[in-house]
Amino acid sequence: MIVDDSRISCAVLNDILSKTNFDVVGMANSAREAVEKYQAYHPDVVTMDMNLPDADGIECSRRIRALDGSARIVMISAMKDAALMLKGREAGISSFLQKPVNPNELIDAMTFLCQDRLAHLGELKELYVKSFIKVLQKSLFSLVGVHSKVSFDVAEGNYLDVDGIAVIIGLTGSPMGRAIVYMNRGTMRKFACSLLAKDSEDELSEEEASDAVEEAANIIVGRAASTVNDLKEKEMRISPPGTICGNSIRVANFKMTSFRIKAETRLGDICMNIGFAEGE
């Protein structure tokens, strides 16, 4: 996210990290502006200038630390001097450039900051993700006799939204998060009548449909994390489903790093949101 009232400033850093792969989510010219989106969006790394129209930088950045402590900074301010970069600190930024950024400079810095957000995820998606991928192919068949096709990707956001049914598990044990598989109205009631073998989706009622799709989530995520455990000694267990139907459905996603995982298929988008505790 950048965070800078000049219209200049925000299009070179945006045309600098347009080249990288690194993803603008957000730019905010204030900080209040600043503070509402770093909580919508929860960025990996946030690019702060000094002088804003409401408080300086330093604030700017205290205020975002004290929702999340673990929040990368980078100043990029005309000034670079030590009472600054002293002050900054105690703030919670982690770097400092001066303008004009030298863009080698501005990606070496972010990279060095994300690092260990790189490697977490990577070890995720090596531990965990891949397993929850495979299962799910493999359990759309067994099921419902669907082949898929399936990509996944980082989940950005402190939320996510839903339109028609979710289905919510929780993971305990080690480690800790929750699996969400959901997908739209249509593509329940032909994955429920193809579970069920009905002939047609009108033998079907809405809580027949929402319960034979909470009755497959339930048996995907505990193979999902039965196979984890066999594979890496792990003891992740399940808790009970708990089910919500209806349209623009929200759910949090405070302090997770989450992976979509969405699998193509002949009745539809069936997708699944993993998410694990931060820290854990």
Given for the second form:
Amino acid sequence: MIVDDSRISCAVLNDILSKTNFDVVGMANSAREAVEKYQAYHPDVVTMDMNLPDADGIECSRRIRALDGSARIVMISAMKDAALMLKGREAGISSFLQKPVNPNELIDAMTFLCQDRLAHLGELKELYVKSFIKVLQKSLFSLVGVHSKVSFDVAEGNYLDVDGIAVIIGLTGSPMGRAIVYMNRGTMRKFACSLLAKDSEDELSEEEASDAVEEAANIIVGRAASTVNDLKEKEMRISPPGTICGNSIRVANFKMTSFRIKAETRLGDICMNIGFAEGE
Amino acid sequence: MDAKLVNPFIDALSAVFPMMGFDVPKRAGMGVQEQNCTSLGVSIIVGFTKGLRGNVVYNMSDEAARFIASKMMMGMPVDELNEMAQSALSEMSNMLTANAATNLAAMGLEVDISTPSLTVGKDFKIKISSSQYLVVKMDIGGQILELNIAVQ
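Could you present the same protein in the form predicted in complex with its partner chain, rather than the form predicted alone shown above?
First the chain shown before, then all remaining chains and molecules of the complex.
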């Protein structure tokens, strides 16, 4: 996230970062906006300008660190002197760069700060997400005979918006978290028709359709958990499914690291979000 | 569905709410329902496994959610259920279920709990059981918190 009152500086930083592996999730022109957007996006790292209309960059950093004691902040300002750096460090700023910023220095500073986060994401991906992806793809083929193109990314933000069906399955033991299998209503009906071998969607009630998806989700997450347990000698257990049906449903998960897996199939997109409690 | 499983959850509410500055919750109703529960606006689902497998849903209206969140945040006004308020409610459901898990362990049922999933929306249904589940309505300072408890 970029915090700077100058739209030109924002554009310059955005341009630099667009050529890297960092995605800009938000930009803020004031301290108030920075705090609001931090809460909404939980960015991995914040670039902070010193001059903001409603507070200085140090005060703004202090407010962000009050919300999240592990927030990573890089200050980018015209001034860089010992007194400023001392005050900045007290407010939780880890790195100081001078304007105009050198792109390589910025990327180095940000990568260095995010090392622990990148290592953690890599570990979760290797230990769990890869197994879930494999099992999802195999199960979609064995259950409904569809091929799928699977992609995944780290889910940003705390919300998951669903129109249709979301099957929530708790993960307990080690690690603790939850998996959500979700799709829109049209895909749910097509999926259920295939699974139940019905010729036409007319023969299918809403309840049959949602039950079919729930059953499939339970099988997929169950198989994935077993795979993880077999491979990694873990003891991951799954809770029974809780199935939510409706329009414009928003599922929130706080203090979690989540991954979004999307399987594109001829029935439509079948998605899975796996979240792990922070500290796992 | 065994009605005695309700007590560990009610005891959890009686223990946790006063710690957050509320009066001791009063029981406002109890019953049994089939399969689907309709969300009252804000529903938080927490799963549990091991000695007992199931789900508990903390179901409340938007108004009740704002009231509880406000009290949890030292009386800060909550005009809309923003992220901070939702986060407080997730934390509450985590504390309540963890406390209930301790009570269940005292009955010889050791359970592990999942992270809470808070869901908001208009008119959505949640299916937590293929048969019957228990419903307990609790009065929290004049607002109703409904617990839906399903075990396999």
